[in-house]
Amino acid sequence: MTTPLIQLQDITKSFNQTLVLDKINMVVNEGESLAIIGGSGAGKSVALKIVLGLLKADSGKVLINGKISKPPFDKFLSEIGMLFQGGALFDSLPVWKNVAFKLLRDKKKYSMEEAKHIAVEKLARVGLNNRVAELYPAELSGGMQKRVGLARAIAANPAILFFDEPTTGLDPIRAANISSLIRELVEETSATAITVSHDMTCVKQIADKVNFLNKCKIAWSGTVEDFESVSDGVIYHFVNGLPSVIKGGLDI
């Protein structure tokens, strides 16, 4: 039986008069992978902070294991992963630090030699050696800030992960390795996963069900298995890249 562990209920959001949301409805069942797409603007990343208490929906609910999710959202964020879209890694702060940040401030109080053995261990399993632990994120390269992101996300062992744009700014092979690994992570620790993406080749990888924004609605629901054969409108266009076509012009 599936247990819903994040609803969004009718949720609505403008920014200066501009609606960006329009009554959503999701549902995320604890141990799943949803992924959001869309075009850019679709509000993919408003959804997301709209969970994550970020942002105030205009109207709506957001309910977390079946209650509705209120300021403040400390005791909700403290049981969550995430990893950025920029890698949101502090420059001035070793990697090992970076990775243990949350650690670091946490109410257990983990002494800085705990932390950094943790730090090292993620670290390790995102494939990074205990070398670039005691590196500085502008000595790596995109894609091991990605990995050292991702070790961040996983050091607190949350039952939740959210990926903002995972893939993004990486190279084709690099993409599908941060996916693979993105999807090795999530099955192992059995977390629930919100991944907002628009790479569909990452969408194919790490999802179990995907939501598809288009016109400020949830134009599509659906597992990732039928996702893959949808044949239909701007679905199909978006999926396959390609461009939809509409009266007096490309509907881009």
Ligand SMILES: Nc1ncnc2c1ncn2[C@@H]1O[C@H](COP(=O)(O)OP(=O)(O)O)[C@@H](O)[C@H]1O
Second form
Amino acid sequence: MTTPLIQLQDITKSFNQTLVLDKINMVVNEGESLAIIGGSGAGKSVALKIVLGLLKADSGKVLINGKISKPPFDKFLSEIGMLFQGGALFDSLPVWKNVAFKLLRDKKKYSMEEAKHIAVEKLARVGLNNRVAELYPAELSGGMQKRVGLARAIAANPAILFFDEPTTGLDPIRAANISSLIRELVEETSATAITVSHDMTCVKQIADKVNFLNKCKIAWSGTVEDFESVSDGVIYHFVNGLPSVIKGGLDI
Amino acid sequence: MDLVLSSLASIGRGTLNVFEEVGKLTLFVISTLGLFFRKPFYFREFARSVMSIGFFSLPVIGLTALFTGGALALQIYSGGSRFNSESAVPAIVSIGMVRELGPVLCGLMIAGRVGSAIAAEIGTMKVTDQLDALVTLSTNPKQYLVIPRVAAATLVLPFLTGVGDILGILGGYLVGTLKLNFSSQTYLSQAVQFLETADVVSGLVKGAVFGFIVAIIGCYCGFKSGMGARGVGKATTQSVALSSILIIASNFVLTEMFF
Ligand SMILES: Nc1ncnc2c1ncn2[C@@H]1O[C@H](COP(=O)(O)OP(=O)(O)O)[C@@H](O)[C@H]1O
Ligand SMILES: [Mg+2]
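Given the form predicted alone, state the structure of the form predicted in complex with the ligand.
Time for the whole complex; same chain goes first.
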């Protein structure tokens, strides 16, 4: 057996005595596209932030390539790209500098022109022309901001990609566009991808494997096809978007 | 009995909270100071801060100092005339401005204008995940956001203080010559004659300290901002209150030191 790329062992996290994650375990193998799904407030983003070292778990371990991940996370972070739920673009910088942000950190490797060239290229890859490159994030629509966020995530050709709710807040057509774009990018770069979402349509398009987070636990894990064919209980409700889930009443 | 216990408990809790806050702030300052000597230095952010703190504060500081200098001249005249010391107006106005009012007014104005803006900007960045985004882009948020702002404010405030001093003295001059019947020449020579280098230096040092306080408190409040628009609003208000108090308090300590 090969060592998993990322492994969560008995991760527990609570905020002000409210338990969010209760001893969850998760395995991500190299080259896999995994989705963490669950209702909103289930703790998906928290799980992601723990993997990235942005939040500290109360107990449990995160293993990267079989080794315990502890601060500083510089090396791991240099190999990842992340798309944030709201885009998280820097307002004070024009779009192209947002995209080239990581490249511009490394002045020895890329000159300003090279970095800009790559940024424009990546923007084109996500369907934005070079007029957009000079605009500021506040001048873009939500869908365009997501695309810029996506371009920024892939700018430095990371080996691991993280997507937090890539389709939330977009209309169905734009959501489908972003999902298929993500799928293409992941396949193109043969990156390992972890997607957090509560949008089943998006998950079907992007991921091969699913971890279903419910009531602070991984309630189910397996392939997307198997997940869709679960015929009862909360998963059935979730997959088919039935009201009990939409209202957040996730009882099995 | 219960009442006594519960009120003691709330006093205790309040005290602990204060200590906790002081502790957190101290840790924040120490960890920031450590980053000052680490590369890279984000020059673009620094330049942007110099512009927004320095250049764009000039009108506010200038007007405040001008009017305060004028009012000061009137007050000192009214006080001085009670024991025939009207002639001391120019000297006292300039010493008062340079040693005390210039830096303090400058610090307080900057706390309101710049400290709040820093707290709001960083707080907004926090609630919109931009701070986390910086980390995932291999950038230390404190190094990227705090160091340039603190460096800019500490360097720029002495200049602003100097401008405030000059305009304050000008305010006194205008009132003195136009209303209090000083001759232009007497006023100016009196205003400068009694001013010592130590007065000027102590005022500028105060300015630098206040600049440091405003920027670091703005950053601190922004970084610990709560979630949502409310959290950012609260962080902004807190930054102004906290930095104003610290400016007034440290002004006393500094005055005592230079006395
Ligand atoms: N920084 C934080 N402080 C306090 N509570 C938090 C914080 N981050 C997340 N939470 C709480 O943890 C729970 C899970 O949040 P999150 O992971 O964002 O949910 P989602 O599955 O929608 O991404 C929520 O109840 C949220 O209120
Ligand atoms: Mg989330």
